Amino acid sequence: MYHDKDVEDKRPEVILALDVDNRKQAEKIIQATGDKLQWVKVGLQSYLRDGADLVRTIADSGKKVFLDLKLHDIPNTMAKAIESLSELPIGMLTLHAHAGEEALQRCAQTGKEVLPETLILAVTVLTSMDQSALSAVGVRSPVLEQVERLARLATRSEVGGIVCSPHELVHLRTCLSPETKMITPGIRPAGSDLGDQRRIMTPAEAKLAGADYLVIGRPILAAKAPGLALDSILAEIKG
């Protein structure tokens, strides 16, 4: 684990991954998790179904929105996509580091111009992928090496945060600027179903590894009492 005292004392914030089947269910979950939840992640499933209205509804409820679109296209298209989001109340926005240095630089600059309060994040290697999955798409580097390569590329391009699995956190904390925000999915409380995740940690482990934000979905969404599930996760982080 990472042993910087400030990191060990810091409590990462929980981001609820709101990947549900319909708008009514989304609103029910948000209500059930109450004021203890500050961040909600809206991904492709919810955004394509409910659009900007869902983003505004969540923001109007007092919560911060992490818009997880994982933009990946030619540089001009990615920059124009960010411009098209400039009227939305979003606190974070993702794009794929695999898009390359020119695209990352364009997006970072466009973000500063049209979404100055939004943290632009670069996704490195998806937590659903392991070494065999990388090899299948022609990436021969070990997972950690590929994650570091993409993370360095993103930070050189002035992207403000990195999305990676918790297993890469300790290493990235030693080779990236301490100002770089670390956002990690693949968080599962002990005893939880792994689903399609491969590279995971518990909330307490991810805290010690140096995470700033923990993206958690199924352990809260699938719980009979989502609010109690969130309370348990927050207690684990605090402890």
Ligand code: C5P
The other form holds:
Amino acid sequence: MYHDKDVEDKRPEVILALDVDNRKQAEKIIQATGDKLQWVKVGLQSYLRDGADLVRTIADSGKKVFLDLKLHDIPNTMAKAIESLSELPIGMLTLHAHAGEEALQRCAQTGKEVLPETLILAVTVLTSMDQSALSAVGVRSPVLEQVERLARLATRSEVGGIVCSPHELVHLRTCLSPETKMITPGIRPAGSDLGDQRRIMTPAEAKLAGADYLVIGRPILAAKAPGLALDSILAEIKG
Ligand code: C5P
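Since we've got the form predicted alone here, give me the form predicted together with this ligand too.
In what comes next, the whole complex appears, and the chain from above leads the way.
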């Protein structure tokens, strides 16, 4: 049974989105955040450039890797892609829920077999998309309805967690099992630049809404002192 108090007591972990222009910058930022940070997200920008070697370097430094490849293809190709990652030390891996139920089921099953320690996550609606962006790709449902539809599809397929905007957290907690991990990007400390993000919240608000993990990139990466920016985000979450 899920209680409001559980939400208040829970403190989400911060995942640093390592979206940087080169390997040197990646290593510098990992060093600057030191022991304060357990999780680093390697997305397409860094993975396509630095590949498996970057993933191993981060894991060797004692941090956990969230490999954000957002796989989206036919079921067989997605499952085979997961098999190709089986030698890598990854703690989380993303797929697009839009790939459909068969693809998600195949991926969840393959994940259990070849990456048993890895949490497989389904991305619902990207946090950069608002209602008009969603309508422009032909989805007529309200954002929240579409996110719920995809989240239910993902959990039915036995995917371990979902990625959504912080605005959907409270609602999704009412319809998903408490075991489902909720990961939210679109986090912006008060006063920081939105960039291309649309459905955003501050770290403190996302904590109250019940997030398990907050994915944060540019508010830390673009800060003059990334270590201090992280400190202030962590203090906000703790407070
Ligand atoms: O810099 P920023 O904090 O906006 O970074 C957010 C990160 O989360 C990016 O790496 C982006 O690819 C990722 N992401 C997202 N929205 C999703 C899923 C992942 O912004 N729905």
